[in-house]
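Consider the single chain below, provided in structure tokens and representing the form predicted on its own.
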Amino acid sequence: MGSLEPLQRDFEVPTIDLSSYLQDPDSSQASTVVEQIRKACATSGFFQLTGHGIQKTLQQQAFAAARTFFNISDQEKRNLCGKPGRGYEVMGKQFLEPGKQPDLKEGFFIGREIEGATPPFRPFQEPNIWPSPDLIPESQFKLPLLDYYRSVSDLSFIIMKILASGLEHSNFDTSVFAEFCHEPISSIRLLHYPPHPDTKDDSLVGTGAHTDFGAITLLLQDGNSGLQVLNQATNEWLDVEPREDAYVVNIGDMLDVWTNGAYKSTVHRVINTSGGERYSIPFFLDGNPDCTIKSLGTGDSMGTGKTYTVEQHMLSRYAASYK
């Protein structure tokens, strides 16, 4: 075990304060933030972000919208189902971990609003599906969630700049990040986990063990624990305790491929053992659909010798995880 001790010590989910970077991205304090984030992405692939500038009231409004939505009737929710990446997802729709039962969660996807878009729509660019104002007033759902989406989207672009800065001394050409962030596939996903059943059946999980599909994820948690990250060196699960107002940020598969693993996409899962209802709101930055996924330095693309567009990658991962 002696050879694993450094890995055990380095594998953590640190909390990083972004405020000094936002105040002056060229300051020495901002450089420290860039290095802290680089180190986190190179080890666990996860960190918690505070000082991010998103108002607590907007976060609270987003959670209130989620609770309101998931409390309407099953039939009313099912009437709002759409294609993957839009609208309501019924409980057990997704299978993220082979050998496990369907995920014990329900969700609602909201993507980027594309003004003036007309059919036929590209995958993941269909219009959003909204409850009628008679069912849930727009002031309680659509409007605060669109404000929240825009705020977290802007924050995700800042994080991508920081991630590019962290690679300045590598041989990676990160100029593609600007293309990637132009008119991206991106979404927020309202998630509701019921209390975990009182059972010893380990095939039941809230969200099965997986890596995220896109570039980065920004997760807002309520006060209930459940998120776990796998230290593959020791095969141990690390609990990520919720921090008020903080975002859990993690690297997805696209950045892992682009950086040849310099930034790590790490396996994680959710098991809601809090004893109560659990709500979370991840934001996924998946990128411009025509952007190519391949190593930005030397080496293979996804270990196959092929390259993929964002759209092709997302379609493949969704097809594999949805029934």
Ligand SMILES: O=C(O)CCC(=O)C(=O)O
Contents of the next structure:
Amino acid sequence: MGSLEPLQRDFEVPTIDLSSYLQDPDSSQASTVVEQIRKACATSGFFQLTGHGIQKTLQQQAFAAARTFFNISDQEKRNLCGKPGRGYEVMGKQFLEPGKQPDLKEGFFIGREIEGATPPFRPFQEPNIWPSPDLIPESQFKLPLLDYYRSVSDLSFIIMKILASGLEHSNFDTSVFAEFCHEPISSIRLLHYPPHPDTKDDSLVGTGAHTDFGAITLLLQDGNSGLQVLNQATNEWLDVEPREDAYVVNIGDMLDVWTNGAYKSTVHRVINTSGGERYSIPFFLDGNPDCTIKSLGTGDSMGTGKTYTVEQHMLSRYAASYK
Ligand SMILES: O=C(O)CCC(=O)C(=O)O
Ligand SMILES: [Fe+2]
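Complement to the form predicted on its own: the form predicted in complex with the ligand:
Full assembly next; the chain just shown is listed first.
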């Protein structure tokens, strides 16, 4: 076996078909899927997932909901702003890349619905904010989006299992993943990018260069290009093909820390040069708020001796990237 360091030419975003794993996770085809995912996460930290079992009609309903929402008036959207991770986020509210202008995108966050929750609410656990049914009927927004949320959330737990299986022969204790997936902070975010106003002005970005905060992200794209991943070895941006049938799955900072970089959280950005409007819907699995983020290997390989909870980590990342 050669060096474990990935070669530069291995930096790619492969497409991986999950169907054999879903049919029988103990089959030999399923082990191939586990290995393909492990390898992708150890190199670019990104892959596209097909055969994931999420219905095309549900995905289309989620995009239709996003289009309807972003078309309502500016004032009506602003009335639906909320705490971090909930409701409407105005254009330019997030500022991900120092040295660039604020992100040219608007968004709408939906978190896990918590039955019977009463105040005071912990951060990221506030009730969702919904447009009044007179503005957008529940059948066109709230209901399909909650359905969509549950489906992608279930898929994210399956991917966490696969990522744990991929580490079976390492010294990482992945038993914490079950706790992490219990009552997690997680959200879907409807995103709308207007056409890029001036492709010659490189201070303008749709989503500035960043790494994701949580464990994994499952992103649905609308077929418009714009997402790029940074190959740090060559300092080149790799375009991610906008496939409507696939989820772009990527590793976030928590998993990178847990695995000492065995799974990589890679810098990415969006520049909407598609010429038209671009919509995307990321799902972020950020985990149980009380879970600790530190190396799961033996010894304190982070060297700092510091540990953070999911909640502390999320609060500090939101504070750093929101105006
Ligand atoms: O819109 C996209 O394609 C990616 C968005 C993204 O990277 C994020 O929200 O973290
Ligand atoms: Fe991201």
